[in-house]
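The form predicted on its own is given below as one chain in structure tokens.
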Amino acid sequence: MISTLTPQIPKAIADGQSPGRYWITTFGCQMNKADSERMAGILENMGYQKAITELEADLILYNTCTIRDNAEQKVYSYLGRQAKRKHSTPNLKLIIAGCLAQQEGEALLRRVPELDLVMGPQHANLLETLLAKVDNGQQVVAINENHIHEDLTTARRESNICAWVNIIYGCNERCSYCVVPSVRGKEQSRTPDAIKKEIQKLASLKYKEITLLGQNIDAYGRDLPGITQEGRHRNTLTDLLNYVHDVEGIERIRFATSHPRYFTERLIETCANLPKICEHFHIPFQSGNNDILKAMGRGYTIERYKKIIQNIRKLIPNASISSDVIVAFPGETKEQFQHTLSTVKEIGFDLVNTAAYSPRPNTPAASWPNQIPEEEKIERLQELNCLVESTAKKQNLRYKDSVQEILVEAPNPKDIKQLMGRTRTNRLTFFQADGPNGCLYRPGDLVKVQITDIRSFSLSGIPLK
């Protein structure tokens, strides 16, 4: 998935001279999108203006992903085009940031010597300092482990309605297939006060929804000091939700991504009791077979996972559940793959992000001899995707003729007479901008919509008075 940041009026610098125009392309996850917003804010505070097109930019930054091999290859394709351009435009600044930058480091300079700056995700807040070195003629590589500073006020958000709020960086897990801990570093939790101040600032800017972000968000706070008399950490995700819930002006709160190993009943109870917490949970299960889960190093059984879902649906019956799944993990038999299909059928997910296993550098599973042939990977992925689509549509049937509260996010880019937004359960929904009695709805409005049309991954409806 790739997103590009949209234009915004830049801040003027003291002498009134802009250092040029910038373009950021973001590959990968929500964490990368949040990092790109922060780096865009830094560039605009430096006086850079957002370019209308990539080819007009004087500074190009690719914020990269390395979770799958195809994500890497796409980055190299983009880099190749800009490297050629730099031969005729020598003043072009070419930057690669994010997880691929962290993984490859100086090797990227050997592969693409036209690069000016290679920077890992822990250095996003230091972009201005690193660019000063580039302006002094240096070719810079910044991938050393770095403490992430509380410096998030310059973020230039993609949306004026919904905002990402990072609460924990890095990951201490050691899943045998995953490169994230080596490229994103150790867990670093932000303090509850810093998080709340950022949310209060967003509320003052009329944001309506926030999504708390972390690679392993349920691990929030375990690196912060403080133990209760009951022997638990004083600053857990549950405690944080209680702490930030009542910020005036914020209508909805979401969080992602959860790890089944740390997902507690106390958290579920809190989500059920706090009205602003949306009824949507993204909890990857990765495989429906316990032997594969053990080989993955996930730290839970599929029975444990199903129990979590049962507890959610017991306390929050209308909750939507989304997940991540990897097929064709090394050694996965056809029978074990069927266990994954059975899990998808049994649980009835609203959405599942699917992927065939992709060997990643410096991960244990990449060197195992029992790799699955590519053609088998493709077949399993296609079979799973068909099931996911039918399951999603079946789950969406529960919305037919119901009235849902939609937070309007933007006009539908394919039909400017329509608006689009999401239900509290995270279902993308479309409806006409002109409501009854001459009412004209706008982004930021909370609108009651009666659902009329059901698709696998979106809904349509009619706005009510």
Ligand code: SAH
Contents of the next structure:
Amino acid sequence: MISTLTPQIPKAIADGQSPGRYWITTFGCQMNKADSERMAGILENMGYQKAITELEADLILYNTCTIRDNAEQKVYSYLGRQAKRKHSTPNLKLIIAGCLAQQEGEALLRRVPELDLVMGPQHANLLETLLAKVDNGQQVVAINENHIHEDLTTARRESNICAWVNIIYGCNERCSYCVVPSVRGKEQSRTPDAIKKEIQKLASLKYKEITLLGQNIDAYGRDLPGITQEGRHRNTLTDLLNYVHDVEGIERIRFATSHPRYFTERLIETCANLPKICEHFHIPFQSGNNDILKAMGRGYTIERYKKIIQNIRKLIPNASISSDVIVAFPGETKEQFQHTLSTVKEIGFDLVNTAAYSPRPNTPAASWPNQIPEEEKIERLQELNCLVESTAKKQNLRYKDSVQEILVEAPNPKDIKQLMGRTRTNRLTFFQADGPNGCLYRPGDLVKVQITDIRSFSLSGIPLK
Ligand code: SAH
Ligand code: SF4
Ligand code: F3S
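Instead of the form predicted on its own shown above, give the structure for the form predicted in complex with S-adenosyl-L-homocysteine, please.
The complete assembly is shown below, putting the previous chain first.
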């Protein structure tokens, strides 16, 4: 069943025909991006070719997000344009995949009758079968709860250097604001062997960095069998990191997203001991106030969160920490919001993704009466964003004059004489492509760079020999 690894000759290429050109727009998070890459792989395996522009595509797939209302509205405006186009180009296939598709299902067909296929995230690997039904003239909705089978094709990845590797799908938490569990379904962990094989395959293709993905990555393995003699679960994230660490050729390993409730000391020790695990942790705290955290159903206190960060910094002093925060959650007072600001100051984050609370369908908090007015949301968000930027800049001062190892990802699109890549701590860094003694660096190289310039969210430097 597991044959992400089996190369296949695209059918259409074998019989000399191409079904056309495809275009995918991805609206969501890393998981959504990873799904897009798998669906692109399926389409290419069927013989579709990537379109240069959306307008020339014969198949358009929107892989959607519904985490906040603005993400949802954006999809509708894109869809509206293509639906119109379909009237003059009837052969155009219009597909909506991902989280909004799962949330709305059949209702999307009523709203946009031009759609050919509505498919939830658990159906990404089944795109070819679903398209066969479309080719038979059906309008298809695939949103039933589904066991995610291992992919049968090779993903068409955006990068040749860094790759996403799903390890767990879905989420069993019930944060009161969050739509993810209802659109991504129950947790489903891939087996350690399937994951390792995918990583080995990536290494053989010269990938250098992998990011293990899960909405709540610390939940990895809860649904897999395996208790040790000491009564400990054998298939935890920590065990997996140990299991996949030594794949030759892979230089860096990252993972996201971590939930503070499950972030164990054992995990921190493992990260400190395994050299390929990068010193960057993305651990959303959402609010600095315990009453709000409780109303969110997060299951930890801000003191516990701070303790985790302290423990990380004790064992991994240079670790960078990033987070997600929601402002103006229902009932959040100005004082409670101040607790979020003071947490950002106190911890000194390298990056914080911020958002104003957005009521989502089928989530408890959406129907609470104590919603915060829009103007207040915007004000709080702006105040927090200013603080996040200045904190990030302050954090970046520690890089000044230091030498960082950069994994080169690509040329800088704004200046092709430069390359861009990331520090192990995930800071975007730019430097000249030509190094000392006439050497020319390329994507995939690990380069020692002396940092000379510091901005809030990126660095620049000079490559050393
Ligand atoms: N699984 C991750 C986050 C997934 S969603 C976790 O547990 O932290 C990514 C981020 O979107 C969340 O961390 C949260 O900050 C934000 N988010 C989720 N639902 C939201 C909502 N209803 N309104 C505003 N932001 C939201
Ligand atoms: Fe959403 Fe909470 Fe699950 Fe994260 S842990 S995806 S915020 S329900
Ligand atoms: Fe959006 Fe779905 Fe990701 S709602 S944030 S694309 S899990």
